[in-house]
Structure formats: C-alpha cells, structure tokens
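The chain below stands alone and is given as structure tokens, in the form predicted alone.
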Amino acid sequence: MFSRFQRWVVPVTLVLGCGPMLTGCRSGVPAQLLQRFEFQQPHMGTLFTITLYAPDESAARAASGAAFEKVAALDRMMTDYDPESELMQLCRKPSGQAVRVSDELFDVLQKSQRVAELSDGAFDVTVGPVVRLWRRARRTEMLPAPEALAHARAAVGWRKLKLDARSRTVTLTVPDMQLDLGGIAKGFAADKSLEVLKQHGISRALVAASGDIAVSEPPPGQRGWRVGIGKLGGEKEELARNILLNNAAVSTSGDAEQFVELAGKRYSHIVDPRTGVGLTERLQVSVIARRAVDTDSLATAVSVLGTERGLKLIEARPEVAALILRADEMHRSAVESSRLKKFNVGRAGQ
C-alpha cells in the first residue's frame, strides 16, 4: 500500500563506479566470483530499488525481501496516510501527554528534533497542519483560507514537541498538532535496510527511494557506485553532477512534479514551517553525508533556508557536501559546497 511519503521525484541515474581497485566480501566468496541483483517494491509512496551483489539469486531473495519487509513495517509505523500507524494514535493523545513509542519512531523522532535545532526550525516535523492545508491546495487548486492557515501555525513548532530519552516518551505540548515525517522516514528507511542487507551477510548494496540514496561497500572492482544528479527542470537523462560514493548517501528534494499554481504564483509542496507557505523559489537541493537520515532531512532545511543560509548550515557540518542548483525566468546557477569536490567525478555529459 503507498502511503505516500513522497515530496518530489528527481530523476537520478545510477551507473557502476570506476578503478582498480578489488576486495573481498564478507560472506567470504571472492568479489570477483559475486553476482548483481537488483529488486524493487513499492513503498512510501515511491520505488524502493535495491541493488546488490550476491554469491546467488537465493541468497539476494532473502536479503532483498527481508530489507523490503523491514522498509514495510516502518511505513506502517510512520505513515500520516494510515489512521492506525503508530505515529497517527500517537498525534491523537490528549495535548500534554507523555506517550512512549517504539524504539524507531523515537529515533527517527529525535534526528529530526536535532536537524531542527540545527536548522533553526527550517526543519520541522510539526508541519503537519499546514502540510495538509497544501495537500488540499494542490488538489483544489485554491490558496489556503487566511484563517485556515493561521489556525494550522497554532500548532506549528519543534519546540512543541517534547522527547524524554530516558522514558522514550513523546509529548505533543499543544492541540491539533499533527508530526509528518515525510522529510525524513525514507532515508532512515534507507539506512535500516543497507543494516538489514548487512545483517544477511550482504556488504556491497544500494538502496535508492526516489530522490533519497543510501550505499554501502562498492561493487567489486570498483572505487564506489556512481550517482547522477539530474538537472532542475531538465529532462530525465540530463546530467548536473556525477558523484562517486562509498558508504555514504545522498538525497535531492526539490518541486520537479510536486506543486501548483495559483493566482500567477508557483508554490512548492515543501512548506517553510515558519511561515506555513509553499516554497517558491526554484531551488534543487543535493546533499551528500554519511547516513540517509540525515542527507534526507538536511536537503529539505536547506531548501526551506535557501543558499546562503543552506550554503552556511551545510559547510558547519563536517563530512556533508552540498549542491544547489537554481533558477528563475532568467537565470540558471549552481552552487557547491567546499566538500563537493571530494565526490565530483564529472559535470553533465562526462
């Protein structure tokens, strides 16, 4: 079932990375001797495809199908679709109440409170009120009502939202707050499934969920899985960067399919938390950095903070690169972030 956890699709293409270089696998049958899989499955909203290498398509099934099983009870557990998710019986406590939550929603629930700290709220899983009133937006093609709106920031605020690490508890400060994860749970989706693949004695794999891309070990006789980054606005196969990585991640957000247009105006689906409005400057964002969970978040604050301050938050953080591509009825721009370089293996075309 799609519980549609997606904020935009970006076209992204994935090739095999490029060197000499040739290790050994963990299951103990030589590289060389490994053999590539790749599934899919549907799933928060997205393709969830996975590419691995394996000794044999029985061994790829079962750690294809077991990652796959672990991405279908985090949707069900963090979905805002599905009234009966964890997180939903959550948001339907009385305001004021501690309630305890599994061990995972509480995780993913933490690394979004300190993104938004980070962030200085750019990043917000409270946004949930005004996330719906855009929903509505798009599908009816009006503005939100002036006084909708205002009553949905009411209950708008990471810092209306209290965690206890000690007692695992999620307090929801104020009425009709609503959490969505939907910057976030795919790529620590992500990131439990290359854990899970691991745990089935698979080290060299991809997970990618639309714009959201985790990797572990590269293929065999390779340097790291090569990634493209589609161009904003361009056409699928067009090319902004290629970028090699190995045990890392990266996620692109950006509004490519996902908004509308009202009174002359584009709006984003990505709403800025602290005004309650679509976005609508052009912006696309990369982010590149260890874990999913945390490229996944990080673009979304970036787009919300736009470049300069994106630009700012990204460079404070070490082992994270950023690209930023942007337009308006003029112009076209790029911009990296210091780290970038480290990742670069061609610019479109090469």
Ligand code: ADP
Contents of the next structure:
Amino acid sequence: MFSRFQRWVVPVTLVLGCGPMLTGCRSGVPAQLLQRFEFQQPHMGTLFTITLYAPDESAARAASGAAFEKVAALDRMMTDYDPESELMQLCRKPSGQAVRVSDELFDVLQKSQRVAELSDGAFDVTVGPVVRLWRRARRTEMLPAPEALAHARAAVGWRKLKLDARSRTVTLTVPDMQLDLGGIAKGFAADKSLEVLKQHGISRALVAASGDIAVSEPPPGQRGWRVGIGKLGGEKEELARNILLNNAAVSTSGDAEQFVELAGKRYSHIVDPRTGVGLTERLQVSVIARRAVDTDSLATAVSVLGTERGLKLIEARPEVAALILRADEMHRSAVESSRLKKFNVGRAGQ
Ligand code: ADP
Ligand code: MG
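The form predicted together with this ligand is what I want next, because the block you gave corresponds to the form predicted alone; please supply it.
Up next: the whole complex, starting with the chain shown before.
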C-alpha cells in the first residue's frame, strides 16, 4: 500500500544513442535498443514496483520475476506476522541460547546493530514488545497500560541482542525479547532485488517499496533516476524536491498514515526505544545513501533522534544526505544536510 506521501518517479528525457558518453553497450545490447518495463507485486505489507530497462519483454519478465521471488523469500524469513518465519522461530528460543541463523538474517541483524550503535540506540530492532503494544492500541483505540509498557520495555534494548560473527549465531539475552525488522527489511529487500536483476543482466533498474527506493544505473542516456521526495501529502508542494539517483537509494520515514490518535495525541508507528512510546513529533525524514538497507534504518533513526541530533548523525557519514520536514499546526519547515545539494535537481514540479 502506498502512503499518503506518494513518491513518484519520472525518468528524465530519453536520449537515444550509444556514443562514448554512454555506458549502455556493456551488456552487449546497445542502450538505444533497451525498452522500459514496469512490474508490481505486493510484498512485506506494501507494493513493490520494479522499473527496469531490458532488451525485450521475456528478459524483463524473467529478471523481475526472480527479483520478486527474492523479496517473497526475505518476507517469509523476516516477517513477525508469521510464527513460522525464521525470525519468529529465533524469538521463541530460550534466552541465553546462541542460535545459528541464515546468512541473510544474520546480515540484516548485523546491519541493524551497527545503526543502533551509530544512533545511540534510536534505531533498535528489539522494539518488538513495545511495537506489539502500540499495534494493539491502534486496534483497541486505548493507550497501552503503564504496567504493560514497563514490562515490555524490560525486554527492549539493542545491547540485549548479541551477535557472533564467527559462528554467525544470535543470542537473545533476556526473556520475552521480540525482534522487529519493520524498519530495515524493505530497504534490505530492495538492495537484494537489484542484485538479482544484475545477475539476470539488468543493470538499469529502480526498485520501490513505498518509502524505500533503490536504483542501479540510470535509464539510457540519463544521469540518474529522478525521484520526488518530501511531498507533504495533499499539502502544498513547496517543500518537495526532485533528486537524481545513480547507484544509490532513498528512504522516507514518518508516514502520516501509520499512526494512532489517542486522547487527542498522534502516536507514530515509530517508537522511541528509550521510552517505549510512539513518536508524537510530526517529522518526515528522507535519507539518501548508497544502499537502501542504510537509508531505511537511518531514516527511522533520524525520526527518533529529531532534527538536531539526527542531522549530526547524517553529517558524520560520508556519502549520506537527508531532508527533514517538520510539520505542526502552524507551519511547515525543511532542513537539509549539506550533501543534499549533490542530488538535488530542484523543486518538485520543475
Ligand atoms: P515505514 O515502514 O513506513 O517505511 P520505517 O522504515 O520507519 O517506516 O519503519 C517503521 C517500523 O519499524 C515500525 O512499523 C516498526 O515495525 C519498526 N520500528 C518502530 N520503531 C523503531 C525503532 N525505533 N527502531 C527500529 N525499528 C522500529
Ligand atoms: Mg525505515
């Protein structure tokens, strides 16, 4: 399901030819003979869209089919909605037991722990117990009971999750821990889809999973994929930007649809792991980096850290940029990191 912050993709004017400036001849098919294809499938509770350039329809179908299969396999592995997923089987193991997991699950957990460390615990995949309470709050329209929150918080904390890189084992060190990969799995899957497409000879592609977008090489004759970010739903578009991405990714967090309104307050589906409470500040954070696994998790982290600390985290990472939009009853404002200029190609609509 697409969010209210519709992201849109408009490849810039097609330039034909396969001269020395273009890289499209490498695959053996001249760039001007590649055609554009688009495919969509629902996965991970959202719609995945793959846009790619291929010599013909059968090549496009075979490659996108394999990429979607990869996403489906990662979904089966990482979902917390299916008790039989590898992730949920891991969470049922007795605390303190080192459990060998598949390479991909280990990789995504290792990446999660790195972002947890970088963000001082703002990004934290051990938030499962509190996320469950907030999901219930959304259904029942009642705030979680303070005792239930306190109990859940005792099982939250990224340092309670231990990874051993040599044995590729995972240990949940306290009882009742629940891992939740909702803030990183889509980005991970978008990156993996591009890898599968490449294995099928497709080097010019864009994979979008609602707020997470990863691209490989640009459409033939173009410098990048043009992607719109920072559009505030049905609001005026003055804060929106068009960015140009080439072998890069962008994620947007802070979806206005994913919230619960209780006692006159809006609580986001993103929680502050330190308090166990859904965020109440209206932020929309877009992060650009090389890989979607990073942009997805960093966008969630910056949402929790807030503008000032979040921007500091972004500026400290080479090759990472961010656009942060703040909205309150009175006004809206945009803050951008210094490296956003590298990608920015003007206000949306231009
Ligand atoms: P979206 O799913 O809209 O792209 P995010 O990437 O920000 O949004 O992920 C939000 C999801 O991540 C939540 O639904 C929840 O499953 C999980 N989550 C919530 N808070 C955190 C947090 N502080 N750190 C890591 N994951 C979180
Ligand atoms: Mg995220």
